[in-house]
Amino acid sequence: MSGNPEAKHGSARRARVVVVGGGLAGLECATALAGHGVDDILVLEAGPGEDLDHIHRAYSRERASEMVFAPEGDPYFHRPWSSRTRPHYTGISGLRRRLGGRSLYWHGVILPLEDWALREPWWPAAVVTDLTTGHRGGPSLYEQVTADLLEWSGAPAGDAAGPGTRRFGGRSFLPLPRACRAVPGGDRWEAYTPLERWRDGDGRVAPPPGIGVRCGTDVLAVEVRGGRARGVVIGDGAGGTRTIAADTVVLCAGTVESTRLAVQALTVAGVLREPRLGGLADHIVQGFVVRLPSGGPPPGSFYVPTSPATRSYLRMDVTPDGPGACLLDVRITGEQLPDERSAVECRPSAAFPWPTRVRTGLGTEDRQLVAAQRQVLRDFWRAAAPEVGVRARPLEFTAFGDADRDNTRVLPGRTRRQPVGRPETWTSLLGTEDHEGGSLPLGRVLTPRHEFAGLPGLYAAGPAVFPRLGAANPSLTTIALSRRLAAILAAGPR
């Protein structure tokens, strides 16, 4: 993919709708709005808009992994917050400031949130109905988005996970459903990004009619006047600021940044008693990686659906590792429960943006989840090792939050040095899965229509709006809710 889709709204001082953030949620929302016939939409992105390739299309598997797990080599990586609970929300935790955002880094996993996570009183009933039962007289949003992604991927309709199961380690694995497709002429691939909906037959990327894009634009604050959001304040590139007026502002800048903007606006409007919003959560993810001799499972990505008992699902990725051998990467992904003590906090200052800090930690049920996940991994490896003719060496874990045993253990440069048959465990630090959310929940901070309950004219999309994360990867739900918000805005006030 090539081309610079930045349009002539570069000097705009007003737009009907301003979307803050050009990542998965922001681009999906803007594109859906344009599809409903809404015009004068302005997308503001802090990073550049020239490099629009998915990293697994642009780079080898090894180099793409390094860009994710060694972000100092990624020119688009940026972390505008500090952590009060190090090492969580440090290291590889941050933004990918470029048009396309994290949609150019994700692995395309499309799993819906689980029934147990979507139950009331956590999620508003109207939102759950739209996601799972039917939306505006048609199929559910999950059905619509999944069908669209499968069509883009080239997979047969209704074949999200592909045919067949794989029995391994005493468990029946299904092919992992992913919105991915191979790049012709090699072994590279790409995952879906909303930018694909902007590409013409010649591969050029341009926003649909009605959408303007301004890249290299830092949004410092939401403009609040008369108890309502009136636009955004941006840097003018010369050390000053200026305002872009808008009827509607949609925050899609990533969980921490969207929450920072919300904290500032709600504090200025007198809605918050202190400049913080709690409920921040991430997925709790642990695993092990091991090199196997010949006779291992076939290459591919597979999963075992979520167990309500552990609020987690088990995944294994198998990749070739020399003649007849393979690398087995096993991980278990579960839900960190929302907690008011895990929060995005701001320190008010004379100028925007306010300095932002993140605080997080595990509650009692989360610690129980960590222990249960480790037992699942131990049981699986104990059953799997004999199937591939290796000794079932015990999995040894260190304390959760050990920065020396984090998810950088899966980097190819490290796994190549592993002895065959000797597993190495790892644990993701909170904030490093790119799954953080929950700080702007629908039904509490937001109304069921995605509008801030205390500040009309301000809306939000992305994982920040999830009342609970569940165990599933958040991208399918992010796309679905972004389209839901677009339909609400296009329909106008009720």
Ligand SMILES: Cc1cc2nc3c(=O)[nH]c(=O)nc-3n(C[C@H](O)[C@H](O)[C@H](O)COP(=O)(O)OP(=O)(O)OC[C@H]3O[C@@H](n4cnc5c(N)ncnc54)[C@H](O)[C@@H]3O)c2cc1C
Contents of the next structure:
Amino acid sequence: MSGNPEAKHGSARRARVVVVGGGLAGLECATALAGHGVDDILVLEAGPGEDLDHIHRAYSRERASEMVFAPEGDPYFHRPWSSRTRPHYTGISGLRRRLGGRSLYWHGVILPLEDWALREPWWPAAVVTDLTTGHRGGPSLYEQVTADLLEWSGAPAGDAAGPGTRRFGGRSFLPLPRACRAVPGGDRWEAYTPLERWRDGDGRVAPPPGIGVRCGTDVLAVEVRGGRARGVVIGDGAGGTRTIAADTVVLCAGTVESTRLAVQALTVAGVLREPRLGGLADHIVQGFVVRLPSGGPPPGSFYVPTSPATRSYLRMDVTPDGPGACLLDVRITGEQLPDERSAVECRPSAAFPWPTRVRTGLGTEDRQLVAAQRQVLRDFWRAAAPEVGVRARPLEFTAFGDADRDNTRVLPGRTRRQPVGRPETWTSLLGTEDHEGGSLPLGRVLTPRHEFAGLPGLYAAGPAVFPRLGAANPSLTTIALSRRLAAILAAGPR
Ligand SMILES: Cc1cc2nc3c(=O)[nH]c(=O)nc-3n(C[C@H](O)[C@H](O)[C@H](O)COP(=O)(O)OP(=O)(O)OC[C@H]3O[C@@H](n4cnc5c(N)ncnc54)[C@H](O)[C@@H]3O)c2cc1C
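Can I have the other form now, the form predicted together with this ligand, not the form predicted alone?
Okay, now the whole complex, with that chain kicking things off.
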């Protein structure tokens, strides 16, 4: 993919809608807004906009994995916060600062949030109805977005991820639904990005009419006057700042950055007692990886739907590893519950951006979930190992938060050296699953219309707005809610 999406608005001083952040949520929201006929939308993106390929299109599997798990090799990796609870929110936890954001890195897993998570008092009823029942007289947002993404992927209608349920290790695995497609002429693939909807027949990428894009523009603050958001503050390139005025500002800068901008704005507006917002959560994920000699399950990605008892779902990825052999990567993904003590905190200072720190930790129920997940993994391996002719060595885990046994253990350079049949366990550090969210919840910090309850004119999208995460990967819901917000803004005030 190539092009110059910054064709217009290079030095605009005013826009009807300013979208802060050109990643998954920001680009989806802007594109949907333009689709509703709204014009004068300006996307401000901190990173560059020349390199618009998904990493699995641009690089080999091994190199793409290294960019994710050894991010010092990724020129776009950037972490604008520090952690008060290291090692969580360190290591691979950070932004990928470029137009497209993490939509150029994600694996395309699209699962809806579970009924047990999408319920009151957590999620507002109006939002749940739009997601699951029907949106503005049409199908539900989940139905619409899933259909669009599967069509883009080239999957047959109604077929989420290829054929076949697999029975393995005493479990029935379903194909994992993914918004991905093969790149012709090789073994590479790409996942959906909203930039795909900007691509013309020649492969050039340009924003649709109504959208301007300004890359290399770090938004320092939201402009607040008279108790409402009036625009954004950016650098002027000469050490000073200048304002871009807007009727509406939408924060889509990733969870921690959007929350940093919100904390600043709400503090300036006098509606926050302390410069912090709680509720920050990530998924709790652990697993094991094992090389199998032969007779393993067929290649592909499979999952067992969530069990409400563990608030987690089990996933298995099988990759060929030499003749007849395979690499089995098993992980269980569960919900860290929102907690006011897990927070994004700012230190007010003379200039923006205010220094930002992240704090997190496990509550009692989260710790129980960690133990329950480990039991699921042990039971699964005990049943699976004999099926593939391997001795079921017990899975050993170290303490939660052990930086020496985190999710970087799945790097190809490590797994290649692993003895056949010997599973290696790992547990992700919080903030390193790239699923962080929850600090700007709909129905509390935001109204059910995505507007800040304490600051009219300011809106947000992305996993930050989830009142609780559930176990499912966030992006199907992120895309759906970005489209929901666009429809609300296009319809105007009620
Ligand atoms: C390797 C990997 C695999 C993943 N796989 C999946 C998956 O299979 N399924 C799933 O559901 N999710 C997956 N995710 C998570 C998913 O990609 C993220 O949840 C999603 O991209 C978040 O969207 P966002 O718009 O909030 O943030 P981002 O996509 O990160 O976009 C934020 C954008 O804002 C810009 N920005 C930040 N600060 C500023 C500022 N101050 N001014 C201007 N611009 C700014 C950034 O540069 C960035 O472009 C994966 C993520 C990674 C990294």
